[in-house]
Structures are given as structure tokens and as C-alpha cells.
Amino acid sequence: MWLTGDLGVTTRLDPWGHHAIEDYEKLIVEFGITSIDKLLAQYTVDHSYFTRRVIFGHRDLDSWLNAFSRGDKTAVLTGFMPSGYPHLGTAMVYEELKYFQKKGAFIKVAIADAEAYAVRRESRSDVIQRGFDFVVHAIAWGVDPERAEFYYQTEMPSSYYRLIQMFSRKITQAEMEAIYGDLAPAKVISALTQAADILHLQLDEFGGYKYVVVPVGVDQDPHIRLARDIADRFKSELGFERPASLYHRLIRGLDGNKMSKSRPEYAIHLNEPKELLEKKVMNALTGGRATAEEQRRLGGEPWKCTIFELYTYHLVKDDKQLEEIRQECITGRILCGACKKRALVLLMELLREHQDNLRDITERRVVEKVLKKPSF
């Protein structure tokens, strides 16, 4: 039995990759998303990602609203891979669990220690530190610790990996090979490793939640179809339920391709120092023309502009002032020099008021209270 909605696509997301994706509507019909135009036609979600089509498209995400609002035992679930460190790419998922909470969810967030340790081949020390330097800056962006919980994917119990072992009977390898592409082994135990972050919380030794939503940057999907297909596999043994999903779209780093924890240079990091925030804002690719004339004569391109997506994904909340911001770049009333100083000047703001919140919550040793180390 071949994964559901692999068969003849001719995209293929990689989650380890570091490539833009520019069409997410061919994703919405080669991948079976469910678009996300038909669930705010039916509910009111009072957030930027949704109304801004940031978070364009979802799986399921209608049932778990339901369930919530029926009161049912319902999560939150996503995770985060600790090689590099947190960029505003990561924000975008600490402001979604920030948003589920607000609302009254459980939160529950893993750290993708033993996927970074095979996969990205990182050492067992810089894992662990990173994945505890993750939880501080989620904290610190707004996520309440008092109502998450949070783990390393190596200090699970042995149910935990129980799961695991019990994926791999129900899986072939041409199965992961249609969703991922070739695989080494340490690739195929990260997937079904993280199909057993998604779905241990249904186990009632987790708490039982039947209704799980995992938010995401799109290129995770692999993940999620993976997880998905072994709930119904697994429905009549382990009382499984397909997890719901939602999914926004990668923000570009600044030279245009995905931000990444892999490519440094080209992200915006939460803990930026101010010289080389100026410095890569500067040096961002825009959707600007060829010289200033041309410019103001054509107007420039803000859907090609890095610039503008930090505008619409983090430094401006009112839509008004962004739509003012829009109409000056397509008619050339704006330069890009300009359009970057300004959007400096709210980006340093943005990563002060992060960076003060980030300096008291480590002084006051939040974290410890929440989060285990590994011991090894």
C-alpha cells in the first residue's frame, strides 16, 4: 500500500532540503492540502498568518477546532531540530504555539535531538545545549512555560520508543522512498521517530489527546503524511486518529532560498547582534528594479521582496499599514534603501524587546524548571 497522495506528483518536499518554494497552490493540489480559504469561510481565527494567508493551508485542522470547541481532550504538538540556531523562520512557529495557547491548548514541543544528532551529524553536547537555547528563546518570544510541556526526543520513555519499532513493521521502504526520496538509515529512523512525536500523545500514558494538530513550515509535510498513513495502519491496534495539520509558508532568507539554520549567513537570527542585523537587512534581496529611474517608473515587486515578508510575517500587524506599504513599492514611490532602513529600525525593536526578555528569562533560570537535559 503506497502513502496517499505520493503516487505521479512531481514535487517533492524535502524536510532536511534549504530550497524556497514559490508554488504553493500546485502544493494545495498535488499534496491533497486542504486550502485555508475554505476553513475562514466557516470559522473566525483572529490572527495576521491566517487572515494574511501566511498559514495557507491545512489537514484536517477543521476536526480538531471542532473538537476543541466541544471541549474535548485536544494538543498542540510540533517540534524543532536543534542544529544552528532559532531565526525568525523558527518564530513563526514559537507565534502559532503562542497563539493555540492563548486560545487555551496544550501545548506539548519536542526537541529533534537524536534526528539532529543523525541527520545533521551535529555533536551530542551542541544538541543538547541548542535544543535547551530553542525552549529559552520560545519562552522568551511568548510562549507561556506553565501551560507547555517540552522534551528531548532521547529522554522519552521506552513506550515513547516502543512506538517506533512498531512503525517500522507497517512501512516499506519503497513506501519512504516515494515520500522522501533516497534514504539513509539514519533518515528512516529520524521519520518514524518523529511519526512517534506526533502520535505518542494519543497514548493514554501521554495523556490520551485523540485530537492532535501539528503547525508547521510546509516542507515538513513529508512528516506529516508519514504519521497520517501509519494512524490507519494502526487505528484497530493502538485506537490511533489521524493528526491534523497546518501549514505556513517559508519565509526566504536573504539571498531568496528557504531561511535555514544551515545557511547562517542568509538568516536572521533571534539573538543578532545589531552590526550584523544592519549589515544582512542591508544586503537583502529585494524585488526592487535595475536602477532608481526604472523604479519609480515601474514600480517595484514586493511579492519577490525578502524585505517585504519580514513586513507582513513579523514587523507589521496592522493591515492597513501594510497595504500602504505595498502600494508605495509597486508604484515607485519608494526606493529600496529606503523601504530597508525602515524595516531595520522595526526589526531592531523587535529583536530588542526579544533579546531583553531572552536575558531575564535565563537569569532567572526558567527553563530549568521546565526541561530535562539528557545526561549524556
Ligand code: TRP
The other form holds:
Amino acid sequence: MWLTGDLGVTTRLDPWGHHAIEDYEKLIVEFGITSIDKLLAQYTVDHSYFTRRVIFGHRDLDSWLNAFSRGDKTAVLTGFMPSGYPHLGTAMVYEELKYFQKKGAFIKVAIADAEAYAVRRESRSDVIQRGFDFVVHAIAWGVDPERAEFYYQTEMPSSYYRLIQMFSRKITQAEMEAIYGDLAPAKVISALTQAADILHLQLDEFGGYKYVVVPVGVDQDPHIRLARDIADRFKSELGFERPASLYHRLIRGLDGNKMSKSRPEYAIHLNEPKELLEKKVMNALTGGRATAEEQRRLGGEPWKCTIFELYTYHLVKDDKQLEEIRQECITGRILCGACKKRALVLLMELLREHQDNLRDITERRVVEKVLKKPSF
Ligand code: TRP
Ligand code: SF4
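Switching conditions: you have the form predicted on its own, so give me the form predicted in complex with tryptophan.
What follows is the whole complex; the chain from before opens it.
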């Protein structure tokens, strides 16, 4: 979310907010995020999220890629806050994890149960169960549990918690305020905990991975900036290096605002029943015109359309086919009703496959093999 301070000069991203981001270029300029464009000219990163600029920015991804291709120790770390239920925005991170796994990278995933408890004020039993669901869905989406580690924040050993305490010494109130605005203790602790998630892999005890990249929605950039600052300050004491990051655009909800676990009526959940899917898609905000006549004459505006976003982020893997859909839209050859129906068919197919996979994954097996639940 954009917050403009009293003086009209400070802009902030709120990692806990519920607003859609309007202007990604502005983020690049204001926060010094590096645009992905230059990197794409130099490296082959062959996922459509890159080529379509769904992943639009990064910090130091080039160093990470260099280390990776040199065969240095590299890792990918991300996390999920288990409030609400996994949705198509969550699945974007699953996609990225799958991509890195296919390349052969080591993957580690935090279940931010401490954060969900403290900031979203969910009950412990809910965050434990929801956290588990995020893992089960990741596996159903195609993340290979044999080549990934998942953990609950609250199950980590003392060496991870020691980091949080050490970090607190070198961060000032003014810095926290500049980054987050809000200094509620729950948020301060959650931010430092996330820094421990991002940085702990660099300790020998956790493998000594000096090159870590964090793929996330860009609303998480404040946490990345904090973790990078902390890394600098612990360079001599702990030998930390700055983590790299990778930012995707946030998928919007079907009303055009941020797709958020806290506004379930506008999100598409990965366990969504068919009937609800149809209702949600048919009611979605599009880039269509006021009348059919006008749309045939002027064409639609796919850049405003939540349905076109679904095509881009999840439903159409082939770039040529996506371009055809865009052409049909802007030339007015298709109207939104028909276009939505086509999207609905693809979406049902995608989720049916996912839900079939889900049924094959037994909770007992996941608990035994992948992740134990905290006891309270
Ligand atoms: N704060 C993240 C969210 O809201 C979850 C998270 C916790 C995370 N630890 C992380 C993300 C470390 C990336 C890296 O979803
Ligand atoms: Fe969106 Fe399709 Fe309508 Fe174009 S025709 S605005 S892509 S729903």
C-alpha cells in the first residue's frame, strides 16, 4: 500500500496492508529495486513470469545467478503467512519454487505461524493447521517435498531465535519507523523474525549458504530491505552477506484490489468449489466497455482486466496464445462474457488437476516425511 506521510514525502510499502499496487515503475524508482529488463538481456531465465514481466524487479539476482552457475552454495528461501487459505497469489510463489527446483536449487520455506498469530491475531490451532495446508498445497502444485525443507517459525532451534535478539541491537526505532511506519511490538518482532528466516541459512549450523535469494510479492520488499541492512551490520560478527530478492506483481482480487486472504470473496482459493468459481469469475472486474457496441468499436482494455491477469499469471502458458487473446480483446473481436467463459474453463481445469493431486496427499505422510506440527 502507498502511504503518503504528513509532509507528503515519505512513501511506504506496507507488507501487512490490503491495497493493490498501482504503479510498479514508481516502486523501482523510489525504492531502488532493480528492473528485471537488463538481467533478461544477459541471462536465460526461462519462465513466462520473467518474459511477461510478472516478475518485474529484483535485488542482486544477478550475483545469485552467477554464484549458482559457478556451483557455489546457493539457496532459495521464501515464506507463507498462514492466515486465510492458499489462493492464486500463493500459487505464484509455488510456481517460482518449482522453477528454481527444476534448475536444481536448494529450497527452504518458512511457515510464518509466529507472524500470523501476532499480527493477524489468529489462534494457535488455526495457524498451525493453515500452515500445514500451505505445505500440502505446495506439494499438490508440484513442489517436490524431497528436495525442499519446510519449517514452522516457532519450531526453530535457539540459534535462530538468538539471531532475532542479536538483530534487535543494531536496528533503531527511526529505521523501523522509516521502513514500516507502524511500530507495534507484534510487527517489530515479526519483521525481525522474518529477517532471521532470510538470514539463518548463512549460519554454518543451517548449511552456511551465503547466496540466498528470496522470491516474494513486492509488498514484502520492506522486509528484504531490513534483512539486507541487518546483513551489512553483521558482516564482521557473523559473516553475513546481503540476501538477493525477486519480486512479482501482486495478483489482484476479482474486484481489482489486492487478492488477499482476508477478503475471501474476491480471491480464488486453490480449494475453491466449482460453483463458487463460476460465480466469482462471472462477476469479475474486466477492462470491458459500458456497452457491447462500444466494445466492438473500441476494443477492451486488458491491462485493466482481472481476467486477463488470470490468463497471464496462470491460465495460458504459451506466449503466442496469450498474445492472441490480447489481440482479440483490444480489437473488440471478443466480448467479456465469452472471454470469461473461456477463462473459467481453463481455471476449472487447472484447479481440478490441483485438487486431484491434493486428494492423493495424505496428511499423515506429510507429517511423517515433511513437517511436524508444533504441539501448541
Ligand atoms: N511475511 C510473509 C507473508 O506475509 C511470510 C514470510 C515469513 C516470509 N518469513 C518469510 C516471506 C521469509 C519470505 C521470506 O507472506
Ligand atoms: Fe478482459 Fe477478456 Fe473483457 Fe478483454 S475481453 S477486457 S481480456 S474479459
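None of these values were measured; they are calculated from a predicted model. The term rigid core refers to the most C-alpha atoms you can superpose between the two forms while keeping them within 1.5 Å. Numbering follows the first chain given and starts at 1.
Student: Does Glu368 show a Cα shift reaching 2 Å between these two forms after rigid-core superposition?
Tutor: Yes: Glu368 shifts by at least 2 Å between these two forms.
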